[in-house]
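Below, in structure tokens: the form predicted alone, a single chain.
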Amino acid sequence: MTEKIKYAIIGAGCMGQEHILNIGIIDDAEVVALCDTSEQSIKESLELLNYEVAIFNDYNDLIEANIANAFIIATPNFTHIDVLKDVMKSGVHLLIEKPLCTTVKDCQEFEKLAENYPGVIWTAMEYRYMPPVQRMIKEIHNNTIGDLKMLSIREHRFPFLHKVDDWNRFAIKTGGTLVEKCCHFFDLMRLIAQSEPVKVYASGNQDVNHLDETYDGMTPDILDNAFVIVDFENGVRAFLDICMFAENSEYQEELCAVGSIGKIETEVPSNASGITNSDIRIGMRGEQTALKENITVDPKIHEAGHHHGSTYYEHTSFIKAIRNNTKPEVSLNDGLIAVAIGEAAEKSIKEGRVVQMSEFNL
């Protein structure tokens, strides 16, 4: 395959538009079609593209048109399972926005259906590809800080954005905050720990956001803050601190890993800060000074989205897998386990107990 990768985007809302911006700065890829039932989302996406593409409001018509060799699935979470069942008949490469589905059951159903799928199926987990996070992972896996023992991730950010029909205000449509938003972090925990989760304990609530909003007589029920502890088979313990009413933060994400002989930490600036670089700090036990290095993201790449350049790097890796006919770096199983940890955390809060991952029959 020497021609450009031809993308069709199913779901032209907020995240679909971020994909458009990033594909636009990749030389060997282009968007050739948009599919969405929202005229406003199509209009906004066309303004970003600034050239004509095929427009569909039914993804079945898009499949039949056979004009793309890669689909991006960026529809609302609760629609994923039905969309995925249909797009499988296309046989094209698939990049599926997180969460893979809203429930473990749906993820498992799709994984089984996709066992012999001819194309690359990639679960979009952008946080893996943030440059400071990638550097941190490399140092941990190189045993720079010895055997990893503890990992903590903090995200202090803005509330959920308004999306079409505000579908993201309700747990039944999102899977809950700890699935919808935090599957990114649970995926990172598992990737960094290089082990499988054993048990989950969480404490959280909806304390501030969306309390005065109503939609068709219903009040939003999504968590806006939580602490989550995940224990792994190899003894690593990981901790998530999520707060979604802390938008005036210099750093949106902060990560810290502590090993047997040292500690490594980094941060990801909030988009509002306008900062395009991050520090990574490595401090070894018994030493007075620490290694500190600045990690910079190309401003052009940084401006093409809200994930500190990661969407761009994710696409270049996805395209490489397509061209080389190799396995995805982020598999369906990765997507499934991330959802399972989130579902376990939501269950832990509702039931006030430790949830064993064995309860999910993964």
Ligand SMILES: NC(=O)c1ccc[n+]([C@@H]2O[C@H](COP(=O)([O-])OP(=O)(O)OC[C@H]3O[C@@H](n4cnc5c(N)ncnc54)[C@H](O)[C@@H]3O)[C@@H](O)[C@H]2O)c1
Contents of the next structure:
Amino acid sequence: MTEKIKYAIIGAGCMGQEHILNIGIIDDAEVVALCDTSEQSIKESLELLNYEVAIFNDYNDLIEANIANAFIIATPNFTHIDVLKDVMKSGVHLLIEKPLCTTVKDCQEFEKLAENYPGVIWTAMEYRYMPPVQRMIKEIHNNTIGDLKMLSIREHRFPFLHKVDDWNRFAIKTGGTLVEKCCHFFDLMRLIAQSEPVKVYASGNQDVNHLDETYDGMTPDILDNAFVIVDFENGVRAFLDICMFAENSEYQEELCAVGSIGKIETEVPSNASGITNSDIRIGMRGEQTALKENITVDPKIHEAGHHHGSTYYEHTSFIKAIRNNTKPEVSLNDGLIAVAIGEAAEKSIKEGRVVQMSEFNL
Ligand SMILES: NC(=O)c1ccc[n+]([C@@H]2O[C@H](COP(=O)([O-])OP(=O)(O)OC[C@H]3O[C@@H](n4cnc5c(N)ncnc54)[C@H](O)[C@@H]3O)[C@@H](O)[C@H]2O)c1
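Return the structure block for the form predicted in complex with the named molecule; the form predicted alone was the one displayed.
After this comes the whole thing, all chains and molecules, with the earlier chain placed first.
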């Protein structure tokens, strides 16, 4: 395939628009269609594109039109399962925004339906592609710090933003904060540990955010802070510290891994800071100083989104898989297990106990 990859965006809201900006800086790709039920989202997306594309408000018409080789599914989480079942008819390559679905049950249903799908199906997990995170993963997998033992991830950030029709205010529509937001981090833990989760323990609450908001007479029910511990089969212990009322933080994410012979740490600056670089530090036991290196994201790539350049790198990898007919780097199963850890963490908080991953029929 020498011509450009032709993308259609299903769900042209906040994340759909980040995809549009990133595709716009990739030479061998273009957006050829937008599909959204909101006129406002279509209008904003067209302003970003600055050229005419086919417009749909029903994705069945987009499928029928047969004008794209790849669909990006960036509709609200609770709609993913129905959209996915329908877009299976198209046979085109699929990049599905996280979380794959809001429940393990829905993810499994889709995974089964997708067994013999002809195209690439890729779960969008942008955090894997942030340059400092990529570098950290590479060092850990090269055994720079010996056998990995402990991994901790902290995200201290702003509250959930307002979304079209406020779908992100209720756990029933998002899967809950630990599925919706934190599936990224559980995916990272699994990727870094190269092992499967065994048990999950979490403590969390909705202590500060959205308590004074009402939608159709109901107050939002999404957690705004939690600690989550995940034990992996190979003995790696991982920890997540998430707080969503900490917007004045220098770094939005901080990652630290400790192995048998050393420690590696890095940070991702908050998007609002506009800072395009961060340090990675590798400190070996018995040595006095740590090796420190600065990792910079190309400002043009950094500007095209809210995720420290990662959406661009995700697309270049997705396109490579399409062109080389290779397996997705982030599979449906990766999407499913990330949701399962999130669901286990939500359950752990509700029931006040350790949740064994064997309780899910994975
Ligand atoms: N990877 C990340 O870091 C990241 C960041 C933000 C959002 N997301 C994910 O992206 C998805 C979209 O989130 P968002 O922040 O863009 O929300 P949003 O509300 O800004 O946009 C969603 C869009 O989907 C449209 N839509 C709803 N139902 C539709 C349908 N049946 N057909 C076509 N369009 C439909 C809405 O009108 C809206 O424009 C979610 O799954 C979210 O979890 C991922």
